[in-house]
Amino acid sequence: MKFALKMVAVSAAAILLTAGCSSPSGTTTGDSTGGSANYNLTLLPKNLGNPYFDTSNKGAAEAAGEFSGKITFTGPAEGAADSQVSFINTATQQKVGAVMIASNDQTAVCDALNEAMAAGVKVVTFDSDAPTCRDIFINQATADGIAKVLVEMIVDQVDNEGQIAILSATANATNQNAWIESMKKDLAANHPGIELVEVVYGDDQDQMSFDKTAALLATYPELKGIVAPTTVGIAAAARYVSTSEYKGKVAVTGLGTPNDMRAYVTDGTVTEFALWNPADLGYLATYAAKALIDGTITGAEGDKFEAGKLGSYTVGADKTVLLGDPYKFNKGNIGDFDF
């Protein structure tokens, strides 16, 4: 698996390179812009204070430092549908070269993103798309590919039978909704012994996700597993289960970062979870923004560009670039990673 090999090759030291990484307050990173190209870039996560996007920012800052770009990492405190609009408008007013955004709600952000593009700002979506209002989308993996891995893990951990639930981020999250729909189809077609009893939303907030976990376990006493396709959700769910009577009885899996999940894998609360490298996702998004600014690519299918240490990438259908497949972490390999 190409991506897994890339990921294993990345050392802990490389992943932690900050290249002058910004704080969540919105300060800038990297060097001043070089030449005549406008390499002032805004990285706009779903919300600040999220370890997943903090790690994406480290990768973005590393990439920008390699071509004398400058990253401003800024965004809302919470992942509400329209919370990113004012930050997009500010970036447009500042005449940045590109905005790289993980969309909370494609409907809510599209007007602002279209205005940005009309003003000459390149728009790169990553992690969560806004298909009708961007130049290019950096997809961490296909929806079906992510769903397949999530289903594989939960089916294996509950012995392919019993009740499971999904703890997602926000109800409007484009990416998670696509993964969940694909999971439902896979479960219905291939795993008749599994009953998906409910999908709940923790809004990518730790305490809300913790409380939703408690409510699921109280409501469904026969529940055998929880799948959280969000790094905040899986960590909160694991924290609740780790000190409860459900430890060792209810499987917790999904998408998480090794550093957030290490203690829960070590103590046996979590057997296995998955993720791509969010630092690589931010790194690739930044090089895609550079390629758009330079005119190397336009987003047309077949366009090619170089992305530093990650190598060469080709734009696919629907102006999408695929980072790679998710990687599974467990007790046997989690010690090899630090992010």
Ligand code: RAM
The other form holds:
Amino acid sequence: MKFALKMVAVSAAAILLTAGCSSPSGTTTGDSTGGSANYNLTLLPKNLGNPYFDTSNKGAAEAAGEFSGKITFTGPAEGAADSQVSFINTATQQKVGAVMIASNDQTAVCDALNEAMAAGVKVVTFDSDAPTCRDIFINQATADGIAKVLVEMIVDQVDNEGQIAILSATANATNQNAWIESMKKDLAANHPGIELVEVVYGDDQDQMSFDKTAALLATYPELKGIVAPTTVGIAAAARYVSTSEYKGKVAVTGLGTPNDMRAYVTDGTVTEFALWNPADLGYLATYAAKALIDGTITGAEGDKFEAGKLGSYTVGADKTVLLGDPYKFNKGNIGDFDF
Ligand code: RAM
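What would the structure be for the form predicted in complex with ligand RAM, rather than the form predicted alone?
Below, the chain from earlier opens the complete complex, with every other chain and molecule after it.
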């Protein structure tokens, strides 16, 4: 319940911010008057137009507002491998204090991020890491923790047997690929009755994810469930299934936002799905950027910093800070959340 109350509080703050100073793309917030420190921060999502990252932006804007920082929310229209590079280069040329990035492809962005750091820009990855070319990674939950919840949900929803498929984001997404690897191990070790027939990619695009869902269902008539570890994918899959003959027969689960998924939980298409709070993720990434700029932390294991209303955080192994555990949403609790 503590989590629920926190989420309601966050969304109330987010609504206030939306009214004042934040919109889905290319926006700036605050006036960056934080003394001599450079609190001009670029927030670079995988792609624009994804409500998940819009929500992270609201959290980032809230945090920046608390220390007179300025967030510029900018990024590519589509999550292609190298589509973030020019945005990183622009931020470097603008001499921002920090870039906070959910990287589409760790290899494609690495050179640009290393150049940014060489020019004095702090680099914070969040959501999807680029492990060898950043100061710190703000991890929403451990890969094994996320995979465990995904497996628990699908196994439960298909009674631990039969064919399932995965509808992912892009084929090179660092975060989804780590979660899928861990899911495969868990399935192989603990759920011999489950057959994972295919992993398909909707590229975090609504229409492509919708079409890939249709194709999966046509190709595998025995399919009992689809796991989509992407907020775009699960919403598209649920929309397809909700008006099809498969509603109530094929389980749809994965990672989604309560606002995207509410209608499908209400109409019985989806029983349960999970996520963390993307606003908290953006908020924490912003305070980590501030701590790096202030020199309070360098990213070394054991470094501590304050993150406003979220409290105190300690940097763990591999220069990583952990937000917390994923959370399951269902008919019984979805009404408590608004993001
Ligand atoms: C999509 C993106 C993001 C992921 C969520 C769960 O919005 O792929 O990276 O963390 O889904």
